[in-house]
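Have a look below at one chain only, the form predicted on its own, in structure tokens format.
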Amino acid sequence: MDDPALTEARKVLAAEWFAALRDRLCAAFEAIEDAHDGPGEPGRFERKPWTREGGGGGVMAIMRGRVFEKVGVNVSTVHGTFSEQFRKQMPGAAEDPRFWASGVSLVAHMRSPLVPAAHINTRHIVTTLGWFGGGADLNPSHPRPDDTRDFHAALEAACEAYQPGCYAEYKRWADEYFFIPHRGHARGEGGIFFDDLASGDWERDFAFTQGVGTAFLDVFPRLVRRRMAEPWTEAMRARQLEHRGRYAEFNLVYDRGTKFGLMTGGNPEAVLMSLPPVATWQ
């Protein structure tokens, strides 16, 4: 096991790592809003705080505006006991319940069908182990092949820096794990997932994790920019919007994210966040 100083100051490290990157996410999501020329005000981001009554707590970042529709990024660090119902579940915490947690979540929905929403969480979670775990995806009601392919061409990128031929596999993982089975189809166009990651240097591993964000952080506003202008019509607005409704589905039914915060004593408030704002079903 680690010495307990080493761990604490791993801690501060990652959860650092998580807040800058959700404020460099937000700098980027407004300078887009103030590009765009159309109607309506540029979005700003609100922050509100959380505390958790078990202990620890996040801040919510959530900004409507008339390129994001709704987005919200989200950082979170909290500590406390499993129940015995969870502990079962989570590696290292059978004989000890005890927990640290933070992480970064990021999900955004566009006003644009033709804008792909998207989707990131990176976290670091300690028990009497300590591993990473996290994924991307990007989920478009209306697919172009150059956004998909410059979207995992980035997450590979990230990937094969850390470990050569570790994006097929992490790869592999999303499609299996964004993948709504009542429905029998993906959810998007896939990306990456990981969990449980420690492979025992703890250095290389946290580099891959702020890795993964980083490429997020430079493709996801260039894809953005790329179709915020683009005409749309009633029609495809019609088909972003059930898309939509497959996309709550998945998350309240199959998201470990969502199932992690509820049951560890998040704010539901942050938790549900992902849900967009405006969904529809037939």
The other form holds:
2 protein chains.
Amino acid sequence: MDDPALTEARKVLAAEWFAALRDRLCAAFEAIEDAHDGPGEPGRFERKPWTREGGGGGVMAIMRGRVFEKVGVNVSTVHGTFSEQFRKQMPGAAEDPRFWASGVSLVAHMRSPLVPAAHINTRHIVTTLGWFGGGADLNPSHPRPDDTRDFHAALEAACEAYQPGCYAEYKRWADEYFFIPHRGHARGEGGIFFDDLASGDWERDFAFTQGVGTAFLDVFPRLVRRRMAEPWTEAMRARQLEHRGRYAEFNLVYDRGTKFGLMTGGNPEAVLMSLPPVATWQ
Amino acid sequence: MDDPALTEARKVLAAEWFAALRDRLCAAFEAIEDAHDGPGEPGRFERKPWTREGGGGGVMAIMRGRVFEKVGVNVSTVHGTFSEQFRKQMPGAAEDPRFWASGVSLVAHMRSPLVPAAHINTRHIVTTLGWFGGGADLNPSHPRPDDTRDFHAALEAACEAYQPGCYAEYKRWADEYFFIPHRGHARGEGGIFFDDLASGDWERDFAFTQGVGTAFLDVFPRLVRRRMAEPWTEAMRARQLEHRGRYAEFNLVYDRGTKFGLMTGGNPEAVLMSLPPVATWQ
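Now show me the form predicted together with another copy of the chain; what you just gave was the form predicted on its own.
Following is the full complex, with the preceding chain placed first.
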């Protein structure tokens, strides 16, 4: 590791970025609520701070609007000491079990079945080592080739600016990760997934993490605006709710962040903010 | 173990009982559908056989009616060879990994938020050893003291007929099992839970397992008939759907049968038949 003062400064930079990205995402989504030419009032985010026993806390931001049926953006910055169990699993924690972690995670469930659901999360974790991780994926119940193409193109550009060839690697990782084994199919249209990112050049890794966030901020609102005025049927809505059932299955059975949060006594409201507002199992 | 012919005869007896209990439960529920004085057509169970790769199979029976929004009764009789991992966990499987298992499981999600949801499952498993297991619990979104009392009284009578004092033990086991740690509360009003039941007197253990099924068959339809005509509000319905979200969380994150089924390549449609028809996370 670098010297302690530098590590501390970098923690501040990372945590500030995650909060800034949250602000920009919330603003972009509220602008969409305003721009929508439909019934109902434009939604607004409500923020709710929470503290974590053991150190740190976060802010949940949730909006229930007319385009976004339920969108949650959670920023958290926590610190503490890993349990015996996690000590063995987390890089650099065997020597010293203290950790610091900051990140932003977002899940958007949309009213229209023709507007894709989406997810992004990025994080910075510091033990005796420090690394970045994250992922983003698109979850339409009614996939459209151009939406999938544009979403992947934005992430690919962020990846290739960092390290030529890494998009293919991170896309493959997402294909493996965002998969529902018991159903035998992907949970959506994929995206990217990366973890343990520590190239030795912190600024460069941080810039990539920022680039992933910025790419999502650029592309996802465009997809929402592209689709939000398209008329849809009750049959499409029914299919969307079934698709959300699969999403809930994935998050509750397999998602690492969810399991980590539930098993380590995280705030269940924040951990499960990703669950759909309504889901069906017909 | 007893001699092989006797073991085989007992397997047949147990499997036949589980199917017979299913038939009686389905008949009782269809009679409730007929008796209900409400709009819509009385529901009828649809049966769907399935086979298991590796040996055996089962029959799913599902009814979507006007009292029962979604009720699934699954009977299965399977056999095969435990994986290395399960061999160590399952009694009597270290010496010989072959197993046989038969059981019935039922989950009822009701239209009216004032009619309690409920669950029962009982099973017989044979390795080089043989034992019974099962459980039943009541899951009202709007608990009513007399329903809870009557449900427990029926199970208590079945338990006390088997072994004085065992109701307290099996109730405590249910209180521990039907608990949602990340929410810090029970998933419902409890019931009983038992496993590895092998007293040395197979007939007696089988009679108890039958008694639990018969107790459920007696009490649950009575509770449904008691409540099904009570008027309810949209606010009650909303609370029911949130309660079902907790139920889905429990089944997907903690339930042993669900995890066992998903991880061993069970038929996902049968394994996840327990999930609610609609659930919300507001």
